[in-house]
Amino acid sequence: MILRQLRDGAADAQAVDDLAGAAFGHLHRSHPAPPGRPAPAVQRLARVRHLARTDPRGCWVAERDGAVLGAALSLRREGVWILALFAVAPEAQGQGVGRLLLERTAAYGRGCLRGMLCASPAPAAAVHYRRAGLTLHPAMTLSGTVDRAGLLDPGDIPVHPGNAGHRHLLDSVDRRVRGAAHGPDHDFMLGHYDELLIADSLAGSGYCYRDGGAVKLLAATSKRIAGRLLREALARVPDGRRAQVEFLTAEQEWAVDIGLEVGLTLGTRGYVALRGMRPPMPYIPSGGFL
């Protein structure tokens, strides 16, 4: 077996994301994408190659006999170490290929006092995580048809839609909510979600990314400015998709509570997993970028 960096190749990009289904089965199984819309594994395809581009040393696969057997993939912002993907095939799980894995991605987050990934529920993969020093802090989802009725909102706080042109406000907002900016992931975001969405006042300022149902990332300065956008990202979610909120920890329950009053069902899924820092507020995390 040898470990190397990922390469930026539509070959590795494919050999991870087969990987990952197979790892994490239905977890990685996406519904089929609209008429109109790419497919889910686009998207995910193109991810694998942006981390490839953006921190190919923190990026790497075990391979046997041209046979990718784990991956892990991650990046730095800013003082903080994101672990953004991380898969063994169930054939080699046991063997010592995740712990060699995460020890390479590891010291590419060396000097890093931070460090932020969101977990599947599987319980090696969170054995792992705490083993190496990250506090495991359990997550709730949110989804279901949104009831539109429970959507009322004095709306005193406009919304409206952003774009590349407001980059020094995201990473304003990264900065005072989880210490980093996402830099160019939000390259990534712009280009490959649906909308972002901007709140930008005396009040404080926020943001959201919305993608068909699902809200991908959400960062406010106050529980007010995001529970505004939340409302808003979920108002936009097309008549006849399912609305989707992931990686919501305890300290998210503004998030539950509006989730709630619009009719989505409440359930939980994995960890956020974090070393050196409190779980954001009000943050939901983009499971890809953190």
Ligand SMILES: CC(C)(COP(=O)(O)OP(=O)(O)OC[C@H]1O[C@@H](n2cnc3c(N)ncnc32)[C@H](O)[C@@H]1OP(=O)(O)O)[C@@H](O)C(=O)NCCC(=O)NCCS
The other form holds:
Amino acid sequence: MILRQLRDGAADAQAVDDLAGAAFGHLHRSHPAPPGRPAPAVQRLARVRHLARTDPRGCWVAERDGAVLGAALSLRREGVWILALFAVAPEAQGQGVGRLLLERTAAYGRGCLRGMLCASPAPAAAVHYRRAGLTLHPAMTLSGTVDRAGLLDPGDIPVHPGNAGHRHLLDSVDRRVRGAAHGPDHDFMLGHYDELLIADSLAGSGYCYRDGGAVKLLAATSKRIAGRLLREALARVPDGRRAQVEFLTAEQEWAVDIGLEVGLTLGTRGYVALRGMRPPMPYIPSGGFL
Ligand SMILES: CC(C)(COP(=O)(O)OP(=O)(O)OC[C@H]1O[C@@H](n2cnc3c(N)ncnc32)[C@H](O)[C@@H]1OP(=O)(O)O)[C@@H](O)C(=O)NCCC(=O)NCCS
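Given the form predicted alone above, produce the structure of the same protein in the form predicted in complex with the ligand.
So here's everything in the complex, that chain up top.
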């Protein structure tokens, strides 16, 4: 078996996607997830290639006889190391492949005082993250059909669609709330998610990405702004689609309360794993970019 850097090409993207599909499919059989639509293949493949371009030295695959059997993809953003994907093919699990891959990607994060990742409920993953010095914050999920009657909002804080012209605002909010901007990841999210919502008023600022029923990422300078954005995002989930909000630690009770008000079901799943930092708040991390 060899470890090599991920290449920015269709073949590697497909190989990583196939193996992630097999690894997470296997996991879902032992730890069922709330029903929800997976991201479209074109989006998943584009994300792998995006990371291969932005952080080639942080993205590694394990290969045996020409077949990719494991991958660990990480990125660095302004002093934060982020693990975006970690998976080993089911038939190769438990043989130390994950440990070797994680060591390689963690080396890319050396020098970053802070680290973040959204962890699955896999016990083998939690073992690795604790060994790497990350603190595990158990996470909640909200899912179900939005009860629109519960969405009444005074609307005193205007929310409007955003675009690449809001980049400065997005970066400012991220630096305040999580200590690092998302940088080029906004290009990806703007290009692939359904919409970006912006709140920017004298009371504070914030933003939220929504894609189908999923609230992908939300950051704001106050709970009031965050709550306004979350309600707006949930109001915009298309009829007939299930809403889904993931990776809510106890710090995000403001979001849990809104979800319960609008009839979503609360569950627990996975962890937000952090090193050198407390959970950002108010903040809903993106599983793929944190
Ligand atoms: C998480 C994952 C990448 C680990 O890869 P792997 O190649 O199986 O990992 P390794 O063989 O290097 O190590 C697994 C370790 O976890 C331990 N482990 C496995 N299951 C365990 C359990 N139920 N309880 C405690 N420890 C467990 C193993 O004993 C091993 O420890 P060791 O290093 O002391 O031997 C792999 O299991 C996977 O793809 N899971 C599904 C996808 C997933 O959840 N990815 C993580 C996303 S955050």
